[in-house]
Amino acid sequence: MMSAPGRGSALLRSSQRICAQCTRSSRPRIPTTIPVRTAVTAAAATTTTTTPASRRRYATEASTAPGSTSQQPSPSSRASPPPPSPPPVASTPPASTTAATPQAADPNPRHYTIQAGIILTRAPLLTREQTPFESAFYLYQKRLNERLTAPFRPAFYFKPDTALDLDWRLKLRERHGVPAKDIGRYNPRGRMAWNDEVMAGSPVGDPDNIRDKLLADAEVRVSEDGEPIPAEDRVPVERPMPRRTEADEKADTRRLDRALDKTLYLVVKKGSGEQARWEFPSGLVTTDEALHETAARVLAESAGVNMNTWMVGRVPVAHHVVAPELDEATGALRNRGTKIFYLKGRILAGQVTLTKDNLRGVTDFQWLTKDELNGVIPRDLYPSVRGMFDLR
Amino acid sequence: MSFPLPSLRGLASRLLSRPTVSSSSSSSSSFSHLAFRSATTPPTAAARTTTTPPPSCLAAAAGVRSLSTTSSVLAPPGAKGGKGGPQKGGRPGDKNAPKRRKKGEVQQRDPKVVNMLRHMAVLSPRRIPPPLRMGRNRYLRHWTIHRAWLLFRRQQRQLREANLMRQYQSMHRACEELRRTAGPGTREEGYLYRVAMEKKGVYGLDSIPIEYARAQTETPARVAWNHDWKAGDAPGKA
């Protein structure tokens, strides 16, 4: 596939598309013409002060151009880059991605408060839940390697006549004569070589069926001796630990072990009685600060000191605007608007530490699942930060 | 096809090659393996499946006297039995039969080394199990489970990518965003953006913290998680 025409192009002195920021901050007061290709040519074309070449020329000035289309009025086409005939403008972003800011967003930058915010997740620490389709797959593609590959020679990797080949033959007996431990009963060779599909329903290839199978044939059945051990004597081998656990069973959402094949997320609870808010760790930037130290600093005052924590870059993940109260008659500040912009940090280790005098007035805290979140941040701040969650 | 119809493909090759004094299986293979290359395809599977005509009458029509110096060519003469089965030891061109080098010394193979040829044996392309073969119906069955499993991984591929591409989204939102913010207080314009772009402590040994490359495993462990971790446990830095 080819790619799309490069940045680059934009940089070039003859190209005629402009970036966003160029035409804001060389537009007059007057309403614009959206500069169409065959428009700014044709004023390249009437104009005959300078040649295209040793000016970039501008969208304002097509607006002595007889070619002018359609005009639009300036927040809006502040909000959207110029459309363009033949390929997109690549340097700034197709206009869907405006969408999340009100069409008249309030481009007073006194009307806003910076904050930085960090998302702090706990990444799943277990693999994701095999589909029944897999399952049945996977036992599938066992059972036909089993007729494709060399069949299993004990002979080298059993020497004859040792404690360990005598338990090896031991199993073999009551596995049937079947090497494979996770594939049933099935003879590769012989007349019954076709039949290699199991029922629908079969509980041959269900993962814990296959994990009871391993751990009973990793048992010790013949001492060193070379005597086979009574069942009373057998040493049962440790069983690994449930995929769930005790927190997942008490759906205690403070505990970090819970939802192990999910992502977690930190939210605390800010506020008090009606005004209580639950939301991610934020706060407001200084003007000595990067965003990624005033991150790292209100995690510390938030949520405390005791985890082992890694923010991933300085570039924000998501962010969240909440647009400026103005007063309808004057035009007049009434509350100030606010811009927060969250970095995303990794927890490797610890918990949450929430002193009574809390710095940031933190009272609670929970680590919950994308779909948990849904019902407990904000109404207005989910779709924010919904674009930055993982599949799990 | 019921009855072993001599094959007309080797035909040629048949007629011109030069039967030699050795066994008759490799002969048509000493002179059409010399020359001609295309034509003898299956030059050796036609002699396995039909019988070679007698060399006086191959001779009578080529009129040259047959070769018998091209012996290298041919394949050893205890190859045709490989390495051997497990089964079958001892037998005439068995290679791990004990050799005699001097008069009345037997060098007996190492066991070991026995035990390892005759594992690697089963890799030789003869030892592999042939291809299936299945009914329609079967076949059917098999394709079908294939479709199935390629749809479920283009779904799975779908997945990932669109959630990459809503994050990536996400980002560069944010970024585009933040480059219009004017910075706290008499930060100009893009401030925060240009030190957000900044690659510091990315690149080199100290970028990512070891315990993040901790894999997914399917059960977790004896203690899922290290709830106690103080910030003294941190491992001190220079």
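In this text, rigid core is short for the largest set of C-alphas that superpose within 1.5 Å between two forms. Because the structure is predicted, anything quoted here is derived from the model rather than measured. Residue numbers count along the first chain shown, from 1. First, how it differs from the form predicted alone.
- Superposition of the core reveals a Cα shift of less than 2 Å for N306 between these two forms.
- Core-superposed comparison between these two forms: the Cα of V222 travels 2 Å or more.
- With the core superposed, P179 shows a C-alpha displacement below 2 Å between these two forms.
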The other form holds:
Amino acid sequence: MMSAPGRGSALLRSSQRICAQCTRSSRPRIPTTIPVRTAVTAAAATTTTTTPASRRRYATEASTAPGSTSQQPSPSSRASPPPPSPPPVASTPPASTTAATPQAADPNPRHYTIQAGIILTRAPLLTREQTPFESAFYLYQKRLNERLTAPFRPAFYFKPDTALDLDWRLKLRERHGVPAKDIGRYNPRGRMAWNDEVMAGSPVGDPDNIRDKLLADAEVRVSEDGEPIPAEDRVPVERPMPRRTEADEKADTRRLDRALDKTLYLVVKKGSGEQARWEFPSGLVTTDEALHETAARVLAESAGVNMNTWMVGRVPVAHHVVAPELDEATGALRNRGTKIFYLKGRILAGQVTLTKDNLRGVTDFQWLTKDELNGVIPRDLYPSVRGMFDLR
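Please could you give me the other form, the form predicted alone, since above is the form predicted in complex with its partner chain?
All you get below is the one chain by itself.
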């Protein structure tokens, strides 16, 4: 069954009908009289032409403006194309005598030597200490979680009348009926459950105080026979290591087990006496080396090969320039300047090993924090490298 033809409807190939659009196009067009002015000669003449009203235009056809001639204008009526305009000439501003040029900024690039260095770092091993506000906020989060979660079911974890069940009851009595071990004296099911905040600096939220309570609660109160163990006979739980190590107490800047919550940076000492200078390992870049290759070679020559290190990237993280020394009278070069590109590295294992025949002339080394570096490395070097220091 054939559907009735409509606007834009698809028809079968065997159908003798045509669509409505073709029907409209096959109808005789009604001419309309449209006055159009044409310029055939110098004298203006007015003619009347007939133009179909339903004229369709496509991108390939020239559009006829209301003031143009008929659809096919005569050759004499065609306007000659305008002559091609000459290309615009860019005006050159007069040279300024005050404009800085590369040659004026750096008259002779050969006055500098290119060096590559490495800033070797040890990442923090501990999180930083909490502020009083952070300690109070973490305690509030624990109390809020205890209030919103389901009540603790001891029967699910402890078999009745066993040593573990008796030990749990004794500890619960010591905590005044609070199941959680690190939220202080707080009842999440009582009428004062809404009061779950403490003041900043309160000993209830102090991390050291919470740590002592957790260690005391971890001690076994009941023996395997179900008998309570006296306080003097209880086996204490091993305490965690302190945040400050022996190297911190002795201020040994050569050791890596110090300032565990901060980043350490390796600096080496070159020269002796008044010529001694603390700096990051660096050396000249040869023509057959890239920056990261020179940095790795200089590190091995300065600090030895008993370290497992990782070059973080091949893009410099800092740049330091030492200006050359020129003669004031003649302008002759006395000492070449230096452009040092520093790359970042990480130490994963090992330690610096110095020998008497050190290839870089290094006599000592230190692992310092960014605050300690400010008073050790040269003053002109610190502003150039401080942008790559970590937040802690």
